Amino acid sequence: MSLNKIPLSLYVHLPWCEIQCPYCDFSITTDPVNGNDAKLAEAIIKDISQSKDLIAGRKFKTVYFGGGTPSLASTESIKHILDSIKNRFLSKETEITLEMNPSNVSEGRIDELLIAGINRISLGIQSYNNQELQALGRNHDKESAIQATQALQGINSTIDLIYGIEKQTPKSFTANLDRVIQSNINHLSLYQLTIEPNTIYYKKELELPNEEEIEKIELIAEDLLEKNGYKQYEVSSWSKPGYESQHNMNYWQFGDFLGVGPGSHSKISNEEEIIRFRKIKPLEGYIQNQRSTDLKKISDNDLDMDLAMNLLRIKNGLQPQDITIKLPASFLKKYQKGIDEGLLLEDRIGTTQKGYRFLNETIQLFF
């Protein structure tokens, strides 16, 4: 596929957070914003303009403001970034998402963001249960989570929930899901809590639900969400028909993405190779110089593994024309082994029911 036909997304990293959540290993700062959002917006605009060769004449299929808590930045700085790319790089169809936390949601703020050009809100609820929110170290409570969800009525939006939390039971998880279903929200991201190195949780003794309880929680999710019109289309993603996340789908279909902002990651294809790199992490350093680091060419076994870890997340599989690159012979050889073992589909690129249930083991075929 020629370069200008590979879809390209833009990821904008705004690193401010009010607190450091104990399970988070993202590139964030808890320093107050103090006007640095305007300086960062200028640096991001400069970074995009310096990336013309990587953009290669393409429009952004999607734009995603992540973090951190991007909604801690002023609406003016977010609008400034969007205005700078509107005419050249955006179309009427571009999905433009911004992450928010319940503590900075109000109807007035949402209206401002929609006027600025945001057309999709991602709300980090994580739980509607006070005990679970305390266990996660969140800075909002059940009441503000409910109010924030209500403020999104009628707006294209998605909610994040976490399961496998300390003190969580199948009953409390069901209550969380009931809240989402009652809210009539059109997309849900449902993540199992994972303990990453370099997090506060990693150093703690945690009493998490056991495997049996996790399995019970996952079966509850499957049953309740399907009964209420949500379809699972990816490992952690459920949506009503037509509301799948276009930004995440571009990642999983192996599209390109340009990351701007401190610590952001990129994957860019050109005629000869596929490269990954990231921007330097310190906020002040990035504002001064939008330098790239950790550049790595992706080929051979690394490419096979990269492809498997993305493409096989899609629940119903993909037709070859939905995938943005020609699949290497080495990948197809390993894929055939998966077909022989009853883990992968023959008629499209994807897993069987068994392969999806044991997805980590299925992906190991591509090492």
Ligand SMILES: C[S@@+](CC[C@H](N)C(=O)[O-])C[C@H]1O[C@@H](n2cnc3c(N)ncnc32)[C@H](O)[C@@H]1O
The other form holds:
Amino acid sequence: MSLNKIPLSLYVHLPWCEIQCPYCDFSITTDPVNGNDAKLAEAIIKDISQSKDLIAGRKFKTVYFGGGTPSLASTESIKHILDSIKNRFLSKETEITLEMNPSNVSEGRIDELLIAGINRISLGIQSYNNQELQALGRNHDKESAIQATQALQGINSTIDLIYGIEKQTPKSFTANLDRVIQSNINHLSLYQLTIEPNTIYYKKELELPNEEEIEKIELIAEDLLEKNGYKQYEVSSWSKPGYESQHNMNYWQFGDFLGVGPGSHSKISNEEEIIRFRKIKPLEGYIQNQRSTDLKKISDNDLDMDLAMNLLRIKNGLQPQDITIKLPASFLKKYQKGIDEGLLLEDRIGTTQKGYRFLNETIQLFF
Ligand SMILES: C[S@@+](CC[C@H](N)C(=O)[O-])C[C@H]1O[C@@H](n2cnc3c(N)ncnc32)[C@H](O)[C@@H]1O
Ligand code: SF4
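I would like to compare: after the form predicted on its own, may I see the structure of the form predicted together with this ligand?
Once more the chain from above appears, this time first in line as the rest of the complex follows.
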């Protein structure tokens, strides 16, 4: 087996959720955990050990437990997975993140997780406003959101907020952002609410903020976050210097990732080809058999678009050595057209201010 030098991340999907949020289209189950987390951990460990050829001698640059609600799984099952890869696949520098929901957070639980090997927490707050939380159908309130945020003091962590929620105003959004800033969190993901097909929200009449209000909210975010030492480094990501998400950066720099757990996606490269595949979604089926499905080689034509959709999300561009593959001639030809139109940068791979403002149009150059 040859040693593959492309950076590799591990994504572990833990699908447990207490409720189905009406806007969410992630692969989840609301079946009670009831000890099934131990069975799922065994299946995940088996899946990783069956993926030796795909890992090809690499250590994981990052590990990310996402969901679902990974904090509903027991600390033992998370520790079991980490212990099984510790010696062979992890190093002291590996960023190891776990997503938590406010209703499962306490200082005691965080301590347990840190001892188990987690070194970064991602907390799904979404909003600190009771009206907005109700509009989102969340099962936590303002009080538990504040308490969970306080429990993160001094911990390497990130918070998720959603904007563009029903009943949200620029004023209520500003209050949400102020809470994050006051809590001194070093990273924030700020997502505009998207209405996904196959969700309850898709079938419902919603009174969402209009375009003008959304623009106001985005300007407030830029202004307040920049004034308080956060830098936007990607479309939805803001951080204090040095706290950028290594896991997400690996996706955007076109690194490899191995996804384990039901419904998880992978992208693996070798000298000849780049392949994408996924694991089956039903939990029981995955516990029985961790086989891959929908295996697809990325064609030369799709590769340009795939590269653009990832690389151009990074706000200040990338040096060629930060990109994990040699950029194809067809990509560079389309890139030149973007330079000529004032949308793309000449001295590195990235967008101009105009190109970033109209990112969807810029990416279309690579179709
Ligand atoms: C897969 S969710 C898991 C996080 C965690 N279970 C929670 O609910 O807080 C990851 C993040 O995606 C974002 N998200 C999910 N659905 C979204 C949507 N329809 N529009 C915008 N953001 C969304 C939320 O901010 C959420 O924290
Ligand atoms: S938003 Fe989070 S808690 Fe809600 S259904 Fe999706 S993954 Fe589960």
